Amino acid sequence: MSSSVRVCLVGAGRVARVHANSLVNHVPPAQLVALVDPDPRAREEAGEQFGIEKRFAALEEALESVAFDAVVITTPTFTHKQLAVTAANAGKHILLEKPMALNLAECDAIIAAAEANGVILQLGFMRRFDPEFVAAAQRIEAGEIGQPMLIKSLTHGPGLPPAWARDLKTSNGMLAEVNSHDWDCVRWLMGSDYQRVYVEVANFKGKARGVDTEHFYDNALVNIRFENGGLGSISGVCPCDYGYDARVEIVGEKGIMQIGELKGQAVVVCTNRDQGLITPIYRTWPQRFEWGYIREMEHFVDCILKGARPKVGGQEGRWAVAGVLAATRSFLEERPVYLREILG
């Protein structure tokens, strides 16, 4: 059995560089041997930053030119199915960033290709590996707060998403691009699948920022009923401008649990009476979930070396996409939507 894993990074944007940092600086068994991105400038900048000599415009070029064991796919959602299936058919293990795909047919194609070729498929739900969330899940499972009854999850992002990420035709919008982690998190911590969703959305900041995308929204509030009778909500705001904010609250039969806080550090400063107390906040998602990303990559590499199944795979990615599709239908048709309408 090999003692190292050779990785090709597909994509050279922000999340790609977070994964590259993990691979290069925190996961010794991994070797980052190739980089793929159609944008020459992004490709060269990331290649230089992380010392990746082999750089290509397309995955097919990398497959023909470099020997590697796995791909980490961080490209826009509408490219995921083609890239993941190509990688699987070439026998490469896959870490696929969220959202998994645009629809369930694409999710199913990715899952089928991975299974047919015997490769690992791990979804990029890094909260499953974040120390705070892992500890919370263990304490819930141990029964500390009793059966979860109500779960509330929020993700508020500071900046306006790029054009492709706010268009329902290329991304399924903010509920996918910003809140995919919430969809996975509430299902994971509640221990139950979604049964029904109802969503309200609003557009407060789009006009002032020149956004004319059809069905654009920058605020979303999701209400969820789970199959086990539990209730949930997801709050999405992007851009929120004040910083990066990700928190969860679970009310159980015996008590309450809160995960995360707005403060970025346990430091409070007071310099004058008028200004009051000042404490740092998380400004970006890489800062908030630094160790989640590192441990996510450690798990991926370890699963490859040991031939183990990842903790979070294709079915988890598929459920998150199903939740987003139901939510989108809900706000477009202004009604509650049952998951059976989406799942068939």
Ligand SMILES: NC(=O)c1ccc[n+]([C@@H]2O[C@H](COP(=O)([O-])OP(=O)(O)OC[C@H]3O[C@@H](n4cnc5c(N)ncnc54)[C@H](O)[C@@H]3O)[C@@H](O)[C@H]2O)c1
Given for the second form:
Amino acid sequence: MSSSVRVCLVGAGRVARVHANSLVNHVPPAQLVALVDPDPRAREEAGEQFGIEKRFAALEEALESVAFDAVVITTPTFTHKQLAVTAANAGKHILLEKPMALNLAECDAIIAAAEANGVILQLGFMRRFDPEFVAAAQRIEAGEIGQPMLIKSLTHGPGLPPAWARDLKTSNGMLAEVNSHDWDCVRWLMGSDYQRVYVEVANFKGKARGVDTEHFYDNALVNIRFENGGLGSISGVCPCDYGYDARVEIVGEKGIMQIGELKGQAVVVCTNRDQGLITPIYRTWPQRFEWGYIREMEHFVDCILKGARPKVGGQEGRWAVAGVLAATRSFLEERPVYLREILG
Ligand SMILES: NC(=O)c1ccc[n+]([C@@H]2O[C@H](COP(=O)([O-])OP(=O)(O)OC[C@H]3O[C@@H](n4cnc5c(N)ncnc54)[C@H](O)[C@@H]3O)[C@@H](O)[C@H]2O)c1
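Return one more block: the form predicted in complex with this ligand, after the form predicted on its own shown previously.
Expanding to the full complex; the earlier chain stays at the top.
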């Protein structure tokens, strides 16, 4: 059995740098051997920062020139299917960023290509590896709060995402770009699939920030009914300006559990009685989920070395996409939408 995993990083944007940091500094069996991005500036900057000498404008070029075992795909959503299928057909294991793809047909093509080629497909749901989320899931599983009845999950992101990520056509909008993690976590922690969703959206800041994309929204509130009778909500705000905020509350038959808090650091300071207590908040998602990103990469590399199935894969990615598609139809058609309308 090989003791190292050679990785090609596909995409050199925001989240690529988080994964490059994990690969280079935290996961010793991994070797970051190649970088792919059609944008020369992004490619050179990330290449220099992480000491990746082999840089290419397209995945096909990297496949021809460098030997590697796995890809980490960190590109815009509308490119995921083509890149993941190409990687699978070349026999490369895949860590694919969320949202898995634009629609269910694309998700199915990725899952089928991974299965046909016997490669690992892990989805970039790093909250599944965040120590707080993991501890909460274990305690729910152990029955500490009884059967979950109601789950509320929020993600409020600080800055406007890149232009492609604001457009329904290239990303499925904020409910996909920002809230994919909530879709995955509410389903995971409730232990049941979504049955029906109803969504309201609003646009408060888009005009002032020069966003004129059709159907753009910067606030979203989702109501969910689960197959097991449980209820849920997801709230999304982006840009929210005050920092990065990700919290979950689960009410069970016997108790309540909260994951995360608005306060981002344990150190609380008071130096001036007019200003009061200063309790810093997380500023960014790489800061809040630092250990989630590292642990998810450790898990990916470990699964490759052991030939094991990842804890979070194509089916989880597909369910999150299905939730987003139902939610988008709900706000566009101003009505509750059953998942069976999406799943067929
Ligand atoms: N897990 C998380 O917490 C998290 C956080 C942010 C983004 N993401 C996801 O990661 C993906 C990328 O998001 P981002 O914010 O880093 O985007 P970004 O726009 O900052 O970077 C994307 C990069 O991909 C490059 N690219 C485009 N097409 C390509 C191709 N065919 N081959 C190689 N490179 C290509 C672009 O030139 C760009 O440099 C999205 O799916 C996004 O939803 C996940």
